[in-house]
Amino acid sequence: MTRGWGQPGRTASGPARAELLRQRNLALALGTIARAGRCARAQLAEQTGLTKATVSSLADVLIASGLVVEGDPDRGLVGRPGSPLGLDPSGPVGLGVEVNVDYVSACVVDLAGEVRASAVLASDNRGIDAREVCERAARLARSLLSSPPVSGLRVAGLGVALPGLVDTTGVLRRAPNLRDLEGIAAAAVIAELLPELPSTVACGNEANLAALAELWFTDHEGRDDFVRVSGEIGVGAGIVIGGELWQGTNGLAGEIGHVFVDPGGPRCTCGARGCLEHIAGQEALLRAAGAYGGPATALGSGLGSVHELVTLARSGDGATLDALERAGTALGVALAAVVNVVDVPVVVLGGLYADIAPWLASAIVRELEQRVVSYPWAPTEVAVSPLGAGAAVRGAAGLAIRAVLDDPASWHPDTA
């Protein structure tokens, strides 16, 4: 994932430093509104810890920046009702934007993390120059950005989703198939089409940012330990600890799909035998069920697709539960070796897989059961996401929010 949120460090002393201050007691401040929904300033000044006169000159910083709203008192309680600061609604959004295989999707979300507007194109992005499919992308953001319910609103930067291995740099370093963007920073590409919007740009793996969207945007009660394992065209997973996705060294970790699961597997895209993806991925589960026609996800074309599969599972084709045994059980021997090596008390199941859980859950928990080594007393969740196949995209548009969030003073001078 690229960086560039927020504002380089500083190194003079004394101003510098009450500057520093300032600016995370002012992320305190917002970060406490932002949980709370809505709070009252003495509230405000007793879930920080902060003065009563710190928060009130916080709160009108906040307000003056177009970040947080002041409303009218509540009635009814006992004594003089302080007036609630809650988040503007209409301040700034976080704009998100997917490449696929056979589709380009945006997304925008508000301070809130509710998603105000969305679109999908189905359009094949195979064998396209990389030049066309960043103009698609970049088309449909600039249609949903000048429709009714976020025309007018404010965009504080944007996230791109891509379905490969991608860099710290926001480099797409593979993608089997989508080989033409493959060395292009695609987000920059999409960024530049879209001049009129703030440079602050970001661009990560769809995996991770589905994963982000999971930790950000689902009612997880304090789930901030998880991998979140998803499979469209290929299989990947999200790494969160510690309420931070974990990325490893170069951006690439989390690529699941190329765990090594089957001694007699076929050769890989990635040159190995036996990963995990020619077990559980799409399109092993499509070919086993005799229901394959080249790739493709739900969100675009829908051909060959998780709703295929799940039709013929209801139905109970011999070959698609024989398939999906064997995959549930792969699955959990990958998950097995990921939470013996991370420590993750939890695993989500997301994408294709949240579709197709009932059919893949026994077979993953008896898995993790049998391999995972702290099982006995402290037994690994199954979890199914929420967030459909949405989540990638929701996930990139989050990211420019978070970065609000976490340092309201990069978005706007007046709160420096």
Contents of the next structure:
There are 2 protein chains.
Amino acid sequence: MTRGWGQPGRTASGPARAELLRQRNLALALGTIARAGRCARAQLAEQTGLTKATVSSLADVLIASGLVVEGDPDRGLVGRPGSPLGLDPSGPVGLGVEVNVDYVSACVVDLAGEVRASAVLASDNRGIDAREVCERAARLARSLLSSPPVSGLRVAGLGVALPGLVDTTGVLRRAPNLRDLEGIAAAAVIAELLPELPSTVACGNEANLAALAELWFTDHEGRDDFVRVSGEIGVGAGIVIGGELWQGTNGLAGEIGHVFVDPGGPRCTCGARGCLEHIAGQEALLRAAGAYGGPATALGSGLGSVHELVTLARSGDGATLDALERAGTALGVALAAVVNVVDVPVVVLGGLYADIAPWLASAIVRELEQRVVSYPWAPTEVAVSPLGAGAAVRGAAGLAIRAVLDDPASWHPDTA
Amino acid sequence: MTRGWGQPGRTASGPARAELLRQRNLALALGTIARAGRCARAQLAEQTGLTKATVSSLADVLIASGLVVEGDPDRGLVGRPGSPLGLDPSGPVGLGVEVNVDYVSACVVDLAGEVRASAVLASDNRGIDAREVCERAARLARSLLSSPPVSGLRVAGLGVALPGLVDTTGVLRRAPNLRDLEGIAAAAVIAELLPELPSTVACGNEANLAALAELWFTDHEGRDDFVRVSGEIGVGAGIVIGGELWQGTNGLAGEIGHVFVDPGGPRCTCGARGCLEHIAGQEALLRAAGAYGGPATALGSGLGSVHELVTLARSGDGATLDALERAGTALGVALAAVVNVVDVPVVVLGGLYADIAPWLASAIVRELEQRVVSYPWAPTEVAVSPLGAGAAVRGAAGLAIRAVLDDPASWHPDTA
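Pass me the form predicted in complex with another copy of the chain as well; I've looked at the form predicted alone already.
Whole complex next, starting from this chain.
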């Protein structure tokens, strides 16, 4: 699913092993500083289990790389003053770009996982030439990067989230809702359109990247096993097991949008009938609620109409509440299949579903309770994502950040 | 899913590490001999990459343990005669026992994976006291062990296959088709009823064990990623990824029988409506084909009626062909959900479905083709298991065998 950066060497002969150890220790130190915010060398030694001498040497490397800065001795602490280490505020950031069915978006995320800047452009991309769609995304990204809060920062890499199945070469192989992009290596095209950026590019399916964002950027209370379902025009899921994204044999896992839930449903863009997407996808929901205002444009509709859906639901509109009840039931049926087959203890509602969770949750819980065979003694937890609609693009930026966090020595500020 | 034998130590301090290395080398040597059938020491050294001295020392240990025998020098080979090593034909065997809804079965499998003896007793176990069901299984196992082909062999351990969700303590937590066994540690009860056996007991869900049998005992052509669906009265699946059973967070993965396929279906034993089991389970199929002869007894029906189903299908019986078409469609819908969500490239039809595969396959392929989003460029392969109805019990016996193959030093013939 996530392509572009090489994996650290797995065959560890003599010198390679020493190199690997150094990389791991650097990553450990940088990760600890990033999480802590501020961290004296002594604390760093304590938290990493490394000697003070090793920590000092690692800190020097990280400072020289422009990843970490040393502040003034912190005299507020008890005992000897320590010079706190912190992330260099002008250090590298990751650029995330998302191409979705009815919008493009971009965001800039720093090593601490903070969003420094973000932008969304509502625009229906269906039926639009692939190159033009990539140009929309690249223009938005360039405009974002030139905006004041982030204009001076150096970009470590580009991550791209795509609404479909991405193969091992980065080609979008199937995107039922965005056929014109099929067969295109959209991330590579966007990267070519941004020649001012470094050449490190990764990409992945939007639901998978949203699940990684959940794992990386939220306080998920140690829940390292969950399925996160993302509601957009398409419906996708990302499965995280043991703190890692479950990618399947070909990197294509999580296609929940085409799980069968309704024999009477219309024919889906995938060719089959009864797919979840046709009851619980964004457009299907909006249509059923009478809130569909046509394709998204930069001037409105699209993302905006989700707010309309919420407004209608709050006002007690009958058609809207019926549509939400049907969507919740369909989601519950499909999620029960996932939980029965994969066995994950937590379901996270993301994207659109986070906004309308109050009206979906009881139907989802009812179906899980009825259908999940292990429910009576291991009830499935239903949680709501705090990340909102920006999860996937944040996960995409996260790919670039993780590459630096996992291998700090790969970051060479001079070449960025 | 599989419980009972301890895992080899994972924290490897000095002496533990040496012990682990020795265990791994012993396992490597024994596994190579088991696969080869006959193997000279020189060949063994070549195939394992170990020195001849190490191989000789390992062979001596394996011979002293009664696991391996050394034959007469094999003068048929070119070059220096080598004394071929082979598995000791009187070496340890694994005892597998299966308790299912309408039968109990037992089998004895040797270290090469060969079934030395097996027995099936058709008997409807629904509504029968749990202890009585366990006694049926234990009686069958004892009778099998006293039969001539295996009566002198030493049993290394007992593996038990159960038709439901087995928790980490070996308790059958949920068995919608065999409610009387819920809450019972059936494997432990059966082991107590067989005090003449060693105390090593493992157990697991029958569909998972059938998938392991597929992996261990068939020439699956290097396909280390597949989902195996087992048709019995219940319908279960075992998912193998990278040559390992995918167990899920709680060891409960693969519950495909309760995936939603038909909103008009009757209420299932699980409490929900529309479950796969009610269209594609054995009894549902037999009823729809007009071939249901009532609950299984030792005198007939049960397993026997599957043959009747095949006979009816071969004769072109309309109701039977309709029932098989519906079952194939339902299986295809549920398997498409598994493939979309988990991303496995191969679907293996096992149990009942292996017998009736000719009448199911086209509907299954049609649904996969229509519903699996990656199908156009990564078509799902549909294969038929060669193991027949005995796969789960063979997998159960395999648990006992694997324990010896993984740690040959754990086998002490004197104490067995």
